[in-house]
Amino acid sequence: MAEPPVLIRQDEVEGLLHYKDLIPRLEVALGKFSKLDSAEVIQPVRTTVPLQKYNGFLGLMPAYLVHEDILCTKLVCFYKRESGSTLPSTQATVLLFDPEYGNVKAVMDGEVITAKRTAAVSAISAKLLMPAKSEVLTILGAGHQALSHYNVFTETFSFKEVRVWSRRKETAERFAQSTQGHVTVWESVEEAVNGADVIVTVTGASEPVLFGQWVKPGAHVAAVGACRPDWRELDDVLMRQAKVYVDSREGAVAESGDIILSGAKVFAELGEVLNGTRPALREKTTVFKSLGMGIQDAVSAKLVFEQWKNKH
């Protein structure tokens, strides 16, 4: 008989969650999944429920690793909320499953497994696509995905200068405080990307907040907001000029409203230029389109289920 499935809390995720066991598992799994052998990795594309009387939607995100024998869904609310809101954007739950036997092995907080696992793949994004000499990074964006992106790219690389800008001057005032180091607010989007070597992109616009005009040549952007097809954070002038990475091909041409709309062509997975078999074009403007998988849910939770069992 199955035991009971063991419930792991946010703060005890937060504590087994680390980005360096986290990057490599996942640059695996990137690199699994560009490969398309659908006997080693199956995932579906993101099934959504919509919630139009709350203005958000319901997405559930299955995903199964044959090799490490992960089988995993996370179930996860988005919400467009209004300005000054103080209801949570997302919600998320993850379930590791035995795929043996089909119970249910752990339920666990999402939240932190999702900011740290899309945090990590932009953090992939930027090793492989960034300017070799990075020293300014701009984040424009203030909430839980803001600063999970800057503690990793903060953890991973050496930029001499990080800003934050945020529609709510006061609400970025209150994330650079929360940070360890020093972190310059700025008053308008196209100050605080000026120069900038990588820019993180995590609102909760449906409109571009960030326009190709004002993005210095040769920079990296990691776009991780606007996950639906009517949703953007990025004008058609980036979109077009910028050499376009994802995470999954058939998940940014079915979800992304930044490369949908503005008509622009997917240069390659991430997958494929850890696999070798497209190139990392660091000299040109470049946009990492984030979405999220379930495969990095999955590994994720896999990595917090093991040191969960190691600690108990």
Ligand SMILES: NC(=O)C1=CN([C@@H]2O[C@H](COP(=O)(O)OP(=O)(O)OC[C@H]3O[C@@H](n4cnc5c(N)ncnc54)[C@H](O)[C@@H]3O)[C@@H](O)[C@H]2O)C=CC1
Contents of the next structure:
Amino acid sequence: MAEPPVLIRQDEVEGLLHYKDLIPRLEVALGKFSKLDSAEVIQPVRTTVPLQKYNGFLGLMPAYLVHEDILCTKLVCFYKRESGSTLPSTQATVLLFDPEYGNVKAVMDGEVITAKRTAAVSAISAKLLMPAKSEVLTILGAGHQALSHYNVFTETFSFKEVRVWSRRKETAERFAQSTQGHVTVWESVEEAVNGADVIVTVTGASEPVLFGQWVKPGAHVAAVGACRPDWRELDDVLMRQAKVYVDSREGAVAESGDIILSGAKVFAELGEVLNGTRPALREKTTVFKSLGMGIQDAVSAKLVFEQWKNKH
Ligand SMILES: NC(=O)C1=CN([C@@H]2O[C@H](COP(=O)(O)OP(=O)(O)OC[C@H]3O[C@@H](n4cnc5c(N)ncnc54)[C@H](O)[C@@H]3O)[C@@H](O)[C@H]2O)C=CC1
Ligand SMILES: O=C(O)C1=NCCCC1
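Beyond the form predicted alone, can we have the form predicted in complex with the named molecule?
The complete assembly is shown below, putting the previous chain first.
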């Protein structure tokens, strides 16, 4: 009989999952995914169950990486919260299976995994697509993803200035007080992104907050929020003037309001750039539209489980 699953709590996942280990594994997984070979990677588009009563969704995100033998699924609830709400906007649990027996080996917190793997993938997009001499980083939004993005972007790159904007100034100020390095708080998006080389959008918005006319030509935007077909963070001008990169084409055309409603064309998947089959157009204005993928959770969960086993 199979052993019962181990339970790995949020604080343990936090201590076990490090960007330096995670980023290379995510790069390999994204590259494999973009080869479109089902003998390598199986990842259906996320299934969503609407929770209309609560303005949210339950997302089911299974993935199987065949050669690494990683079978995993994340169960994630995400919500559109009113300003001032104290309820969480994302709650997630990750199940790691033994693919041969079919039993669950580990049940682990999915919030840290979601925060870190999403930020790590945005950092990969920036590494490939941001202007060669990037000095100013602007973060729009001041929640969980804002913090994980701040952490990995400042750990990986050397920006001279980091700015934050949030729809409530107090939240942006609290964010700036919580970071290790200096962050300046801005009251308007237009001012916050003026001259920025890299812009990260991590808001719960369902209408555009970032407009193309404010974005410096050649800047890189990592657009992380707006994960439903009728939600937006970016306007049509930006979507149409930029070269648009995605994590998964299939996911993007099914789930991204910024892509579907603007009619923007997807130029490439990050994995195609990593594989060298599509170019990284660093000199152009670029948008990386992130939606999140089961394979990202799967490689993260495997890493957490490996580290956990080393300690037990
Ligand atoms: N692409 C991906 O893989 C993932 C995307 N997400 C998305 O990233 C976004 C941020 O997630 P978290 O940081 O966990 O949420 P959070 O609730 O911790 O922070 C959200 C931030 O957005 C702001 N915000 C909310 N509604 C807004 C509006 N209408 N206009 C402007 N700002 C608004 C809030 O004030 C807060 O600063 C969400 O849209 C979430 O669904 C989350 C996980 C993974
Ligand atoms: O990939 C994920 O995990 C999520 N993506 C979009 C919404 C929240 C969770």
